[in-house]
Structure formats: C-alpha cells, structure tokens
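Just one chain is shown here, as structure tokens, and it is the form predicted on its own.
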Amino acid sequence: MILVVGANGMLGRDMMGVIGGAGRGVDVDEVDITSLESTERIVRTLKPEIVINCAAYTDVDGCESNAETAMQVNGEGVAHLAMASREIGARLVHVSTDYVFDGGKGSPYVEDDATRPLGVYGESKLAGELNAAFNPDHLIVRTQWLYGLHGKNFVETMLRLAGEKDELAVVTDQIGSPTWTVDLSHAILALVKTGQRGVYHAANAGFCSWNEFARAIFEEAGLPVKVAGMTTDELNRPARRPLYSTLDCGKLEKDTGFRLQPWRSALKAYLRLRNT
C-alpha cells in the first residue's frame, strides 16, 4: 500500500488518483506531520510499503513572515515522516522544490548542483530534505511551478483576472518549466515503480518565463487579454525568487524511461479536462 500525505492538496490529489487502489490518503484532519506521535501513530497503523508526502506549506512570501511555520512543516515534518517510515521498514518519497537553488547557475539545474535557497521557504524545503535521510530508503523529487485542477495556482488566477481584466503585467525575468500534477503524479509512481532512490528533477519539458506562460494560458483559452512585461524587482515581493531555476530531467528519462510532456501541449490537456 501506498500512503500519500497531504492528499487533500493540489498535488496529493492527483497522486491519488495516478496511483489508484493501491493508495490511501491522509491529510490534516488525520495527521499532523508537526508532531512526531501523531506522525508515528498513522504509519504504524496503515503499515504503508511507501510513503508519498505531498504536503507542504507552499505560501512563499508568507514563509517569509511565518519561518517557523514553514519550518516545522517543510523541515521537521518531513523528519518526522522519515523516522516513523524507517521503523516500520517503509520508503519514504518527499517533493522538493527548485526554490533550493539561488536560479544563478544559467542553465538547467542537474540533481548534484550545489544547493542555496533565496529565502525562508527554499531554506525550510532544502531541510526537507536533509531530514528525509533520517530514512536511508528515501527518494527525493525536485520540481516547479506546479497548477492543478484541486488547488490555487498560477493558471487559475491568470483565468479568473481574465474576467476582471482586459491587460495584465507579468514578469519577463523568471525562466522555469511549469508543470502539470498530473504528469508530474505519472513521474512520481514511475519512480516508485522503478525502485529509484536519492534525488531526481521532474517537470514539464520545455521552460519559459511568467510572462510568456500567461500569455499561452490566454492563447490556449482563446481569451482576448492583453499581457504587459514587468521585472521582478517591480513587482517587489517579499520573497526573494530564483531567476533561472529551469529544472533537468534527463536522470529520470535516463533510470526510468519516462519523460514528461511539453509544458504547453500539458497546458492544452489540462484546459480541456478543466472544460468538461
């Protein structure tokens, strides 16, 4: 059996649906990964072979102003999970981010790639992930600029300012691959099957910036909106960002022979489930 916490959420959903009846989901109203009893409690009884934490505090300018928050949940909760999932003989499988990287490097991030966070929640991800070595059976997967149908996301938003308004500005100066739950769910359980341990990146393929992403939303969408470019430091967040944070995948098509679609044919798949 498969444990997917967090399967409340955008992504946790999803997987749960990739994964099917070999899943069983648990979410806040089960468990609390903050505490390490409430955590042991719910693996010692489901007894998972595999644990899939999808959860996350993912708000990345509150992080910044709630850093123990962020901490206990991205941080010592994924400690947490790795203990109770070492006891009981289970793989531990934790979702990273490349928000551990400062987006300096100029090309695509591979999976060795010395980490740097920017701010309090690429900080809380990156002991995310040292602590899921507490279980040596662990498997880490980076990915970026997640949208699903079960959660807030940047297509969503871009869909409902559509109706509000006829010209946006998005910043030109953010580089990345947004990727869709679902595939990246498909990546994840090929992961699994596969046997694979350590880290590996998992996006959409392809990159573009924010701005060129709403744009092929509205395209896509067949809606009239008209999209501005801005720079980051205009749109002055709390957050610091990483610029080129562009992920490489080749490691996962090389272990596993999967490899996620483009993330504009992804975006026209998503639209057409989202429509009917």
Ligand SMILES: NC(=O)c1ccc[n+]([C@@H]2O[C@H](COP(=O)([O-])OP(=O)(O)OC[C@H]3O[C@@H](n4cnc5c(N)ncnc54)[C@H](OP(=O)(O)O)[C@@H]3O)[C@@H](O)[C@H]2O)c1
Second form
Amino acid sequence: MILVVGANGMLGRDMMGVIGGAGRGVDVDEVDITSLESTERIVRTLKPEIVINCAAYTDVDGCESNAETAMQVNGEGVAHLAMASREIGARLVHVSTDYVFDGGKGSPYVEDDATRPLGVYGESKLAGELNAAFNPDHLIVRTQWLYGLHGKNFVETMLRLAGEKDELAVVTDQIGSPTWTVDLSHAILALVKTGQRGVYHAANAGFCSWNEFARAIFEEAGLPVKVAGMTTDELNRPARRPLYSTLDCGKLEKDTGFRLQPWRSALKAYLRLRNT
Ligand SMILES: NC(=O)c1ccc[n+]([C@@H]2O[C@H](COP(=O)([O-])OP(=O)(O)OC[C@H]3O[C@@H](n4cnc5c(N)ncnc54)[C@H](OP(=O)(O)O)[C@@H]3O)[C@@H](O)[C@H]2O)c1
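Could the form predicted together with the named molecule be shown next, to go alongside the form predicted on its own?
Following is the full complex, with the preceding chain placed first.
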C-alpha cells in the first residue's frame, strides 16, 4: 500500500487519482506531521510500503512572516515522516521545490547543483530534503510552478481575473516550467515503480515566463485579455523568488524512460479536463 500524506492538497488529490486502488490518503485531520507521535501512530497503524509526502506549508509569502510554522511543517515534519517510515521499513518519497535554488545559474539546474534558497519557504524545504535522510531509503522529487484542479494556482487565478479585468500586468523576468499535477504524479509513480532513490527533478518540458504563461492561458481558453509586462521588483512581494530556476529532468528520463509532456500541451489537456 502507498500512503499519501497531504492527500487533500492540490498534488495529493491527483497523486491519489493516479495511484488508484493501491493508495490510502491522509491529511491534517488524520495526521499532523509536526508531531512525531501523531506521525508514528498513523504510519505504524497503516503499515504502508511507501509513504509519499505531499503535505507542506506552501504559502511562499506567508512563510516569510511565519518562519516557525514553515520550519515545523516543511522541515521537522519530514524528519518525523522519515523516522516513522524507517521504523517500519517503508520508503519515503518527498516532494520538494526549485526554490531551494537561487536562480542565478543561468541554465537548467541538475540534481547535484549547489542549493541556496532566497527565502524562508526555500530554506524550510531544503531542511526537509536534508531531514528526509533520517530514512536512508528515500526519494526526493523537486518540481515547480504547479497547477491542478484541486488547489489555488496561477492558471485558476488568471482565469478568475479574466472575468474581472480586460488587461493585466504579469512578470516577465521569472522563468520556469509550469507543471500539471497529473503529469507530476505520473512521474513520481514512474520513479517509485522503478525503485529510484536519491534526488530527481520533474517538471513539464520547456520553459516560459509567468507573462508568457498568462498569455498562453488566455489564448488556449479563448479569452481576449491583454497582458502587459512588469518586473519582479515592481510586483514587490514579501518573499524573494529565483528568477531562472528551470529544472533539468534528464536524470528522470534516463533512469525511468518517463518524460513529462511540453508545458503548453499539458496546459491544453488541463483546460480540456477542467471544461468537461
Ligand atoms: N504549488 C506549487 O507551485 C509547488 C511548486 C514546487 C513544489 N511544490 C511542493 O509540492 C508539494 C505539494 O504542493 P501543493 O501545492 O499540492 O500543496 P497544497 O495544495 O498546499 O497541499 C498541502 C497539503 O498539506 C496539508 N498540510 C499542511 N500542514 C500539514 C500538517 N502539519 N500535517 C499534515 N498535513 C498538512 C494541507 O492541509 P491544509 O490545507 O489544511 O493546511 C494540504 O492539504 C509540496 O511539498 C510543495 O512544497 C509545490
């Protein structure tokens, strides 16, 4: 059995859908990963072979003013899951982020590039990566720019704003790979099925700026919204973000044969599904 922790979140719900009958999902109403006792209780009771951690404190700006909560959930929570899974001989699969990098490399990041988070969220997620090692049988999957049917995300925000405005300003100087949670779930399952360990990068293929992504969303949805440009400095959010943090997914493809589709075709598939 595969236990998905954070199963009510955006990725967790699609992860459960992709796993199907072999999955059991729990969220904060059944387990609080900030408590070792709560985490051990659920893992000992359910005795999974694999634990996939999709639980996190994901409010990047909120983390700046709630650093303690960020470290408790994203850092210590992973230590608890690692210890609990190790105790029963289960593998821990942990989902992490491109925000462990500073975005200054200028080309796609590979798995063993040096980390240097710019904000509290990235620091707490990096702590989680390190804490995953409490279970030697662990797999870390870094991803980025997620969207899916079951959570707040950029695509849904753009579609909502399209109903309110004719013109929007969207940042041009942050580059990444928009990634559909369904495609990511298949990538994680491919890694699990082929028994991979260590760190992997997984994101939809290709890259764009948030501005280009917004334009693509409106084009694919047939919405006549004008998209103006702005810089990250002009947006002035509490948390600093990496400017160029695309992830090289070559290791995933080499070791599993699985390649995530290009981000634009994933967006099309998502919008089709959303409209059915
Ligand atoms: N979203 C992105 O763009 C993005 C990008 C890169 C990486 N990631 C990573 O991908 C993973 C999934 O992200 P997501 O966007 O699907 O997150 P999400 O929608 O925020 O889901 C996270 C889930 O974890 C639960 N949770 C929070 N604190 C918990 C606790 N103490 N114990 C147990 N469960 C708890 C949340 O419950 P509540 O909602 O009740 O708090 C929620 O159901 C995370 O590891 C995230 O860091 C996300």
